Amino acid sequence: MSRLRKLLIPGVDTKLLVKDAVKAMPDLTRRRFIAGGASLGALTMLTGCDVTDSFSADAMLTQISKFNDAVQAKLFNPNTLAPTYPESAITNPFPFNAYYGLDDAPDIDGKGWKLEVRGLVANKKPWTLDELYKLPMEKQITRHICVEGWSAIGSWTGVRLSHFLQLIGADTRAKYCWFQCADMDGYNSPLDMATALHPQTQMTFKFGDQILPRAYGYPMKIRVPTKLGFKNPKYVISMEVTNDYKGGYWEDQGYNSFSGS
């Protein structure tokens, strides 16, 4: 997904603008837009942006990104499961992936770690690992799809996020679950509530039937097989249920927030 380009009119390369905007559209919208005549005028009508001398191409592409999110959210079916695989299909070794090296990954003391719970929930008490380990767990063998173009299949075991949200009395009419992580830059990412409630969205504590390794997010990651990899935060330290869109590490750099796989 390309970064948003900062171009101004007058002098904007309109063909380049349309080309970048089309890249940001979901497949179905892209096909319809091209079939209808991919032009700056059509793009203006689609986004509702007013192309004037003070118009910023960045604003139009931001609107396209929001439009993309809205379309994907409408198309998302909470009852459709991501594919699952046999043990024989597991990728070995499963790759470490982050914007930093493994040596810089958080090294968390699980004995002192607690999951903070904030926002629109009835019970805001923090949860220790021992308490979370006692909750009902499920295993899934699903594919992790990276925005960089590679994928890998892994075995993940943990608690359904929907079950945990029910336990803490979360207001599931809220728009988002927002996760903060222990990474050096304070990685964070929002998850739309429909995806948070999906039966495969998981608070993950094990990989390959073993306690989650540091490389994959110990002590807890959020496994979301219906999303691209960057929507699967690792080293999670807190969760907030909220109606406010708080952005995210990659989302603030132009990546679509919905980012279904």
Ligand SMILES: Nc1nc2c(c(=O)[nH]1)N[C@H]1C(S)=C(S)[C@@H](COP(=O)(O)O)O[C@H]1N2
Given for the second form:
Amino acid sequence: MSRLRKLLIPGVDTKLLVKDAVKAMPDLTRRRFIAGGASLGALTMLTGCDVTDSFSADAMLTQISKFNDAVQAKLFNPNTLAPTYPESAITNPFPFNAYYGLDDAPDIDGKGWKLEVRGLVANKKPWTLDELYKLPMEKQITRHICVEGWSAIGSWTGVRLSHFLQLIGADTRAKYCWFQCADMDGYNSPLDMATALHPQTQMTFKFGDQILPRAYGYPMKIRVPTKLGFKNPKYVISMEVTNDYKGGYWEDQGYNSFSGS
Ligand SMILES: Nc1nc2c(c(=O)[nH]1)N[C@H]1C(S)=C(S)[C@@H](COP(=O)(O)O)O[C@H]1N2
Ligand SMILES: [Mo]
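To test you: the structure above is the form predicted on its own. What is the structure of the form predicted in complex with this ligand?
Shown next: the complete complex, the earlier chain at its head.
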């Protein structure tokens, strides 16, 4: 963990906080937490507590010490739904985040854009935005949790990824859906198939009922409320169904690929 990340929250040494939390956890939870990457983001996801100062860090530790294994086994179950929230809970303005500033975010022309589909799928036809907009959409208001120690609630509308995988005749016995993005130096991320098929995993086209703005990934992002923020690729240009682990931007820098609930 870099020095910057360690001191991201004033008055809280996040590395020590994660260490203390691990000590307070029951065995099963601890094992799964460590296997999942043991990050502050994962802690936030687990407890629902947002650490902004040393007071909330204490509250988080108190909450963890009250956990029992049964509660945790349920929380870490891949079939569990991420909590949803009312419109009034939406964070406004919702933060922009990437490994660069907003000025350098991809500026994609939706008319020329096509989603490329590759790998273990029956139909590899690329999809235009108009074609994708015709698919059945649903809205979710869920919490996005960044491994760097912040979280925010947003409203995302789009197509279930599981529905799309079915439409293109994807081999869902494959291990991963691997997404590539339009960022200048590349950004990509593998998603395990169980999560790709999760009912809340979405190909997202709208944020707050409006066409997805450039900041949040126009024309399409993958919204995965059961995973940390970096497993939610924006500016997606292609999707590959594959058995090969192809790595990812943050995964290659040491973040755990599972990174989620
Ligand atoms: N293409 C792309 N997707 C990305 C990133 C990125 O740098 N490029 N950053 C990730 C990280 S670390 C976070 S926290 C979220 C931020 O999404 P937001 O800007 O909608 O808040 O996008 C994720 N997806
Ligand atoms: Mo993030």
